[in-house]
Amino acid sequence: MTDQFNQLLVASNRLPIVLKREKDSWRMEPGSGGLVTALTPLMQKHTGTWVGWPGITDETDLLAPMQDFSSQQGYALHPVHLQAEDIQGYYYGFSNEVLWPLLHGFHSKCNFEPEYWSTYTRVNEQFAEELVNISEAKDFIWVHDYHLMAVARGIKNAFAERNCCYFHHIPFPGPDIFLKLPWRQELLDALLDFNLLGFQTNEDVINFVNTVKSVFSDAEDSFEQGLFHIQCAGRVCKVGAFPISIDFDFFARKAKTPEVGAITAKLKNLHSEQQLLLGVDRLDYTKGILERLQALRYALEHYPDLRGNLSLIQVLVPSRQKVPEYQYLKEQIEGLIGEINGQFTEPGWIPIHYLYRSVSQEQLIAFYITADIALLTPLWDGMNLVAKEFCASNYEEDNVLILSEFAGAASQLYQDALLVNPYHVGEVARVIRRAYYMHKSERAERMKRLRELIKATDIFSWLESYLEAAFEGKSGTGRQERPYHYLSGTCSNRT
């Protein structure tokens, strides 16, 4: 299928690089992550180009470091230069004060500032112009995530014929939430200019299709070979579910390295008397961290047998540190941690160990291995790759995954993860206790099946599935089997 296009152009808000200042110049290092890992071989084969904002607003000449990057990595970078006011309106404004809360169901947190929308569309047109200028008709343009939902409209306005597809990394809500967006018709219309729209789950797909049909009276849909085909205003847009994943083999190998082993041994020695819960999250109101802490307090209050025997390691990665709402959330989290530790701490035992910082990859994998139970309870999450990384790293297969039913990963992992409603602190507490007492044989059976599933549907399988849909018109590994009843809004797999 990859023989059906020449060059691959990937567009995302940020380039897959880390810029580091060295005196009067910049040094460029490749970014990490499964998406970069999966796309690199394909981009090398097709002389690929990654288009995005480099992360700085000055007009520094990045030609030399980008040429060095290209020679080392085998694909090119193309910067989209944005000014400070662009970043403020397009990124901090419309992307993070409108789309992020709206698409996660927190519409009350939205700031529907009209200027944000105009800046967002202007920056999307700028991305589209750059893509048109460096591409030809037989190239394949793949746009990623909510920052760039109007790029295909910009390409269309430039009267350029391009095969342009889109993948949405975060949730997509139903009409009852999305229709609160003042620019709902304009944004949906722009999305339908893409040839293929990929979402994380079947639930997201159903939400999108229903939203389109609620806004456009002439929209019709059909379902063929695992994909919806939406006809609207003379266009046909394919829509499907393609749950993104991780490089399973990388985490499985990394977990067995001496560097990770040394950190793991130290952690296990320090916590040899307790079972460990682990939470790993970016600081964000969608992650359900306050609810998680309340559930732990409930568990310690109602199940005294857990006191002294169970501790939580909460890794909180800093995010949007200059935004007042995030500063306040951090204060709330730290205040609640202080209350719980003050209420329950005993000599030799602390209920919660709190780390507010980024950790190295080796440290993170060591935490995955050391933890007896992962407690991942987002209020709504596109996928939650931490859940998959946790399973891939646990080659000894003696751990338990507790996962929010509102994480996209639940649509794949529901059979062997313990699913919980993160809003129900009593239920989460009960499941924590169940995981604590789970027999080793059940832990091993569940984790073995989880790891086999994640390995079979890794990041490379995701890539193949998406490309197959883009060029052959059928869904591959994107199909899911979660027993979710869309009409009732309930999940039949209760723990």
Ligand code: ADQ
Given for the second form:
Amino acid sequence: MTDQFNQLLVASNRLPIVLKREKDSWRMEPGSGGLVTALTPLMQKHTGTWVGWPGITDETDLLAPMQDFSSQQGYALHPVHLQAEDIQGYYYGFSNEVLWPLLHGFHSKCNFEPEYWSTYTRVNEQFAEELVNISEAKDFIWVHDYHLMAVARGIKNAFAERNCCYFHHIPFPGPDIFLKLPWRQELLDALLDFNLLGFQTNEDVINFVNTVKSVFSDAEDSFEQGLFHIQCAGRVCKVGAFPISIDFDFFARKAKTPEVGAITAKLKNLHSEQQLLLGVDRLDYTKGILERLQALRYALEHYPDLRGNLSLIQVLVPSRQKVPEYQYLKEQIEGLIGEINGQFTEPGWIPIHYLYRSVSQEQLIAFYITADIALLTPLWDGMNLVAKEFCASNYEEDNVLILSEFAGAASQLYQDALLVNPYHVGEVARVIRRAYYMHKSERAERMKRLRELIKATDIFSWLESYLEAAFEGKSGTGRQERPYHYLSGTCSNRT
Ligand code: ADQ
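Switch from the form predicted on its own, shown above, to the form predicted in complex with the named molecule and output its structure.
Up next: the whole complex, starting with the chain shown before.
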């Protein structure tokens, strides 16, 4: 099916690069992550171009470093130059202060500033213009994430015929939440200009379809070969679930390398007396970090047998550091960690070890291996790749995954992860204790099945199924909807 298009153009807010200052010039290194890994071979095959903001607002000449990058990586980069006021309104404003909270269900945190919307549409049009200029009708344009939801509208406004599809990395809420957006109709209408809309889970898909039907009374939907077809104002847009994943083999292999082994041995040695819980998140209010800490405090207060025997390693990756709300959240988290440590620490045991920084991939995987239990409790999350990385790295299959039922990953991993409602601190505390006492054989059985599932649905199969939907109009993914009795508290997961 990859013969059905000529050039591949991928568009995302940021280019997949890390810029390094070197005296008077810039050096570019490829960014990391599953998406870049999965797309690179395809980009190489189809003389691909990645379109995005390079990450700096000055007019520095990036031509030479981009050419170096492209000859090394085998695909091109095309920068979209944005001014400081564009970044303010489109990125910090509409994307971060409107779409991010709204689409994660935090509508009370939204700042519906009209200026933000006009800058967002203008920047989306700028992206569309650049894409049209460097592409032709037989090319395939693949747009990623909520910063660029209106790009297909810009392409249509330029009267260009393109096969333009979109993947949404974060959740999509139901009409009760989405309808609060003052520009709901314009944004939905713009989204329906894409030929295919990919979401993470079936729940997101259903939410989207219901939202469209509540805004456009003439919209009609049908379901064929695993995809919804929405007919609205003379267009047909396909909609499907494609749960994103990781390069499983990369993590499984990397976990066995001597570099990772050396760090793991050190960590295990330091914590030989206790079981370790692990939290790894970008600092964000959607990740449920405060609730997680409250649950740990509840567990230590109510289950004295855990005191001295269980510690949490919390790794927080700095994120949106200039935003006051994120600075305040950091203070709250650090305050609560201080309180819990002050309340419970004893000679030889500290309840919470805290890292606020980005760590190397080797260190991260060593944490995944050393931890006995991962405690991942987002309040809402598109997927949560950390959950999958944790399982892929655990080749010894002796660890437990506790996962929020509001992480997209729960719709796939519900049978063998221990699902929790992150808002219910008493329940999370009970599940922590359950994981602590879980027998080796049960841990192994669950982790084995989790790893098999993640391996079978890795990032490469995600890519294949998306392309199959884009070019053949059918989808085999995302069919396995999680039945309600797998919600935490209603009936325990597989016992
Ligand atoms: P994120 O919100 O960033 O992604 P997640 O899916 O968990 O969330 O990915 C985080 C990534 O950062 C992981 O690949 C992890 O390895 C890396 N990372 C975490 N801690 C790190 C650290 N301390 N140092 C270095 N790297 C670290 C968004 C959506 C998610 C969705 C993804 C992909 O919010 O819901 O799963 O996109 O679609």
